[in-house]
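Single chain ahead, written as C-alpha cells, the form predicted alone.
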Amino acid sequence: MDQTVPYLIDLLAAAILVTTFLIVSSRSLIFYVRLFSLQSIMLGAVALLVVIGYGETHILVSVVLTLLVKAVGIPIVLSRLIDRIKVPKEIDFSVNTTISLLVCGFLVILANSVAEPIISSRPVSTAMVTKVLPISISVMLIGLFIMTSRRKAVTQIIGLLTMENGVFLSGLSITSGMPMIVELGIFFDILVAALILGVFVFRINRTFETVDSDTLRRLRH
C-alpha cells in the first residue's frame, strides 16, 4: 500500500476538524453552509482514499452519496432557505465566540482521551485509519455543541449535519466503512431530516418572523 494514503487521510481529517472550528468562530449562515459543503467534500475524499488504499470498494457508494447529497444537494437547499428567510447572520450567541472556541478545545482533548483506549486495543495490522478516530469524535462533539449553543435554527441544522459527518468519519476510522445498507439508511435519514427541518424553518419564519430558538421558546408562555 502507498504510504502516502494514510498521510493524506490524516491531513484531510485534520482539515475537517479545522472547518468545525471555523463554523464555531463565524457568524455568517452562508459561510456555515459553504464550510459544511467543503467539509463534506473532504469527507468524500477520505472515503475515496480508503477505497484506494485499503480496497474497500463498497464505500464507493458512500463517496458518491456524500458528494452529491451532502456536498451539493443539502448546501443548495440551505442556501435557498437562508436567501428566503432573509437572515444572513447569527447575531446573538448563547455562548460567545471566545468561550465557544475554548469549549471546543476542551472537547478535542476529551475526544483524544476517549479514543486512546480504543486505538491502543486494536492490532496495528487491523487499525486502518484509527488515527482519525479522535478527530471524528471531536467533530461529533463540536457538532453537538453547535446545536446547543447557537440560537438560529439553520445553524442548529448545520450542527446536526456536522455531527453526522463525524459519525461517518468514525465509521471509516474504526471499521473502514459500515455495511452498505447502514450507510444508505443514514444518508437518506439525514437528507429527509434536513429537508423537513428546512421546510419547518421556512414556515416558522413566515409565521413568527424569526428563526431564533430562544424567541420561539418564549412564545410558549
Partner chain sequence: MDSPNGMEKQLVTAAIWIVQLVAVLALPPLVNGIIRKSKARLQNRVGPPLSQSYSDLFKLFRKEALVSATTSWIFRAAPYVVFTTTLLVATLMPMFSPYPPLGWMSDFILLVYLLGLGRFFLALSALDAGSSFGGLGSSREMTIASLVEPAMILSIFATAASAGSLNLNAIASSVSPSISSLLNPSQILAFAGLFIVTLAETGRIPVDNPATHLELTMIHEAMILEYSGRHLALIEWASQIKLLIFFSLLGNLFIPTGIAASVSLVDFVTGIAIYLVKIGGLAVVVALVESTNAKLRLFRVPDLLMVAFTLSLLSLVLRFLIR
Given for the second form:
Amino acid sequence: MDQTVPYLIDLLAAAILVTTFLIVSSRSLIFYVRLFSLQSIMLGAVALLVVIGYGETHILVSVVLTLLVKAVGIPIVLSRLIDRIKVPKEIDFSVNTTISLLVCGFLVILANSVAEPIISSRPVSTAMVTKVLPISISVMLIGLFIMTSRRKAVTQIIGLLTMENGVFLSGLSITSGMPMIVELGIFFDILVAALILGVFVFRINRTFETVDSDTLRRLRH
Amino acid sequence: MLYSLQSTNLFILSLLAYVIGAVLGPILAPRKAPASSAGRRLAGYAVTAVFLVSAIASLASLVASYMVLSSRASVDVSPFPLTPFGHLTFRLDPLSAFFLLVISLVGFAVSIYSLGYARSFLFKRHVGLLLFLHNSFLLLMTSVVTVTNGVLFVVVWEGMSIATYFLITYEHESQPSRRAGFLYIAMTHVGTFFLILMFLTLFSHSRSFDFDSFRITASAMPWGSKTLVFFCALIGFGIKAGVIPLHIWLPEAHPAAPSNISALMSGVMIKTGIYGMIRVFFDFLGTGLPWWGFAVLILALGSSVLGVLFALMEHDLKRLLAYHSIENIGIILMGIAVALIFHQAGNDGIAIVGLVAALFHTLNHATFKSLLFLSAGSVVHSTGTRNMEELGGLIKRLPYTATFFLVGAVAISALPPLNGFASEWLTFQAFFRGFDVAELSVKTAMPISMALLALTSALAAACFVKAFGITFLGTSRSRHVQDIHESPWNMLAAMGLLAAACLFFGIDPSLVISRLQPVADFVLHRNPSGALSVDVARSISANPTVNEAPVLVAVLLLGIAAIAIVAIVVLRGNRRSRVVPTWACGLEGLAPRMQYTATGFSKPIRMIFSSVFRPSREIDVREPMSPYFKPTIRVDLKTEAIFDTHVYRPLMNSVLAALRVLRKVQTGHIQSYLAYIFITLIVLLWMAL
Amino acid sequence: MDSPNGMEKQLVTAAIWIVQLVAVLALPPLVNGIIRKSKARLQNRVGPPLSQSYSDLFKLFRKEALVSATTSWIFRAAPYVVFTTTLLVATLMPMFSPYPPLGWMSDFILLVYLLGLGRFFLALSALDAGSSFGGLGSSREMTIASLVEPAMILSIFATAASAGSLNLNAIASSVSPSISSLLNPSQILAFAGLFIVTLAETGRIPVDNPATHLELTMIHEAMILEYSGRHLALIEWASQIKLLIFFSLLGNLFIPTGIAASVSLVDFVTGIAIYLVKIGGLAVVVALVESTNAKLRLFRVPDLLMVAFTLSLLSLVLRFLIR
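For comparison with the form predicted alone, produce the structure of the form predicted together with its partner chain.
Let us now look at the entire complex, which starts with that chain.
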C-alpha cells in the first residue's frame, strides 16, 4: 500500500463533490438521474478502494449493493418514471442556478468549518478523515438544499438520494463503514423510499396533472 | 525650523485667502446686471479675481501639505490664541496633510474651472452667494481635516454640512434640488448626532475634548465604549462618505449642485468621512475587535458592487457619476477593512498595504472623479441636459472635453496605465497577501473579496463604456446637441490639470506610495525609522510591478503601436481609408434613433441582476384611429430603489407611527402643559435630593 | 541548471524575447487554423488548409479600409489599442523559456487589466459608428466580460496562493510537474474553471459563435461589424493572439512540463516543441467542445460562468480549507 490509494480516494471524493455541483447546476431531469448514477458509481469505487487499501472486507457487500441499487436500480426506476409521467423535462427552480451555486459554495465552506472540530478531535487523522469528511458533509447539505429549492417531486427524490450518498461517504470516512446491519438497513430503506416516492410522484401526477410539489399546498383545505 | 515656518505661513495664508474670498465675493459680484457694459465687464473681472483668490489659497495649502508630507513631521498652527475651548490650533500631521493635499489639489482645479463656469451665469443667478459658499466650503473642509479638538470638529463639520446644503439648493427654484437638499440635511444631522455621541463617549473617559487626550485614553477604554465609538464613527462618517445603506442622499444631492461644486463634493467632501474613520479607528482606538474589520469589509463590498450596479441603471450623467462615488468609497473601505483586520491580528505589514491602498485610492478617486464631474459639467453647460439619452456624437463638437472625460473613464475603470489601476492593484495585493494568514474566516473572506473587487471594476468599465459611448460617440439624439461649442480655455485647463494628475499618478505610482507609507506608519502609531518587521509592505511597495511596470507598459504600448502603424504604412503606403456611411442593412440611411440607448446598453445587466433591480415594465399600446397609422406604443421601464422601499420607507413609517403615539401628549390644554412642567420640576427636585 | 550571468544573460534574454515575439505573432493564425481544420474533420468536411488563416489576414491587410462617416478618432485608434495591448500581454506571458524577458512584469492582474484596456476601446469603437449592431455587441461583450473577471481571478488564485505570488512566471515555475500535483483534484477543478473562462473570453462556442453573423447571436462579431481592411485584420489577429494567451495560461499553469529547465539550446528547442504540442492539443479540445455543444442563450451564459466561478472556488476550498 502506498500513496496511490489515498490519492485516488481524494480524487474521487472531489469528483463526487463536483457531480453534486453539476446536479445543482443542471437543468434536465434525465441528466440529473445520470449524474446521480455516476455519483453512485464513484461512491462504490471509493468503498472499493477502502476495501483494497485498508482491508475492510465487510464493506464489499456495500460496494456491490451501492452499484446495484444506486448506480443501476434506482436510476432505471426514476428514468422510467420520468418517461411515464411525461412532464416537461426541464427543472423548475424556486431558486435560480446562479444563486443555488453560490449558496452551495457557502455550504461547502460551512461544512468545512463543521468538520474542523471532528477532525481535530480524532487522535490519528488520516487522509480519509481530513479530506473526505468535509466533502461528505457538504454533499449531505447540498442534498438537503436540492430538496428544498427544487419544485418537482422527482428532483426532491434525487436530493434525498444525494443526501444519503453523503451519509454513506461520511460513514466510510469516519469508521471505514458502519456495521453491516446498519448499512443493509439503510440500503433497503433507501430502495423502498425511492420506490414509494416514485409511486407517490406517479399518483400526484395522476391527480394534479403536474409533479410540482407546490400544488400539494392545496391539500391543506 | 525655517521649513516648518514656511508651511505654517502658507497654511495661514491659505486660510486668510479663503476668508477674503468669502467676504469679497458677495460684495463684488452684483446680483443684477449693471446698466453699463463697462460695469458688466468689471463685474466679470471681479468674479474672476475672487476665484483666483481661492485658487491661490488652494495652491498655498497644496504646497504647505506637500511640504509636511515630505518632511514627515507634524506642524501646529495657532493663528488665533483664544477661543472658548482653549487654543484654536490647526495641526498638519501626516494624515491631515494628506487629506489637505487632496482637498487643495481638487480645490485648485475647481477654482480655475469656476472662472469660466460661473461667469456663464453671472447676472442670471446669485454668483456672489456662490463665491461666498465656494470659499467657505473649502475653508471648512480644510478645517475639518486639521482641527484638533472634538467640539471644534463638530462645529466645522456642521458648518461644512450647512455650506453644502446651500450649494445643493443653489438652484432653489427646482423642486428636485430642494428635495435633495432636505434629504441631505436630514441624513447629515443623523450623522452629526452619532458623531456627538461618539465625542461624548470619548470625553467621558478622557475628560477633555482634545484629540491628544483621546489618543492617550481611547485605546484603554473598556470594550463596550470602544465598540460604541466604533459604531458611532462608522455610521456618522459613513453617512458623509455615502456608504451603502447610508447613501440615499448622495445620488440626489451631487447632481443637484452646480457641476463645479459636484466635483468638490464627490471628489473631496465625502473623503472627509474617510478621514474621520481613519482618525477614529486607528489613531484614537488603536486596535479593535476582530469582527470590526469584517463589518467594514461587508459594507465595503456591498457599497462597491451595489454602487456600480445602480450606476449602470442611470442615464442621468451626473447621477451615474454620483453612484460611482459610492462604488469607489467601497473600494477605499476595502483597504481600510484589510488594515483593521490585520492591525488587530498584529500583522502590520498587510495592514500598511491596505491602508496605503485606501489612501492612494482616495487621492486617485479625488482626481478622476472631479475630472469626470468637471467634464460632465462642460457637457451640461453646453447642451443644457444631463440625460444621456438625448446626447450623442459630442466628441465632434467638444473634442477636448471628450478626451478629458475619456481619461477619467479609463482611470475610474482601473485600466492601466492610469492611476485607478495602481491603487486597485495595491488593494488586490492586500487581499492576496491576506490569504497567507491561517485563520479560516480571513482565508475565506480574502479570495471572495478579490473576486468581488474584480467584478466591481469590470462592471465599472462596462458602465463607462456606456457613459462615454452613449454621450460622446455615435450621432446626436436630440436638438440639444445642435449648436454647441467647446468650453472656454480655463475650464479646459482645469480638466487638463486633473487629467495630467491621473496620468502622472498612474505612471509613477511609487512616488505617491513612498510618501503614503509614512502616513500609514503614523496612523498605526509605528515608529517610522525603526520597525523593520514590515517585510510584506516593503516587498509590495518595492515590487517592480507597481514601481517600474506602469512606465514600461506605457512606453511599450506606445512603442508597439508606433511600430504597427509604421509597419502598415511602409508595407501598404499611406493609403487613406475611404469614408462611407455606416452600414444600415441596405436601408436608406441611419437614423439617430436606431442607435443603442443607455437603457438598452444596460439591459443584459438589468436582466442578470434582476433580483437587485426588480425591473418592471408597462407596455401601453394605443390602437390607432385609422388602420393607416401605426399604433403608438409607450413603454414604461422602472427599476425599484430597493433601499428606499425596503429600508427607509418602513423605517420612516415606524418612526412616524411612534411619533403619532407621542402626539397624544400634545393635548392642546394649557393646564396639561403646565402640568408637564410641574411634574418635570418635581422629578428633577426629587432626583437632586 | 546553469544560469548565465551578465552580458551573456542579457543576450540570451534578448534572443528569447525575439523568439517569443515572433512566436506570438506567427503562431496564432496557425492555432486558429488547427481549430477550424479539426472542427471540419469532426463534421466530416475537408475544411480549409491550415494556412487559410494566414491568407485571410494577408488578404485583409491588402484590402481597402472603409471608415464610417459618423465615426471619430476612437474608431481608427481602437484597432491599434486592441492589437498593442494584446501583443504586449502575449510577450509578457510565460511560454517556453525559464528566463522570460520582462518576467517580473507578468503580473496576472496587470495582464488581465491590460486586456481590459483593449476591450474597453473595442467596445467604445462599436458605439462610434452609430449602428444598432455595434451597441448590441458592445453591451453584450461588456456584460459577459464583467461576469468572467471574478471567475478568472479565482481560477488562478489557488495556484497563485501556493506560489505566494501573482506573477505568472513565478507561478508557472513553482508548479511541480509531478503526476500527483498535476492530477490533484484542486488543479483539475481550477483548470476546468479557467477553461470555461477561456471559452468565454475568446468568444468560443457555448458563449459566442465566431462564425456567425446573425444579429440575435452575435457578440464579438457585432462589435467589429463596421471594420474592414487593415483595421479588421488587426482586430482579428489580436483576437487570435488572445486565444494563444489563454492557451498558454492553461498550458503553463496547469501542465508546466516543458518550460525549459535551462537555457541550453536542446532544452530550449524541446521546450518549444512541448509547448507546441500543448497548444495544439488545447486547440483540438476547443474544436471538440465547439462541435459537440450548441451556443447558449445569452441569459444562460451567466449560469455557465457561475459554474466556472464555483469550480474555481471549490478548487480553492479543496486546496486550502480542507487539509
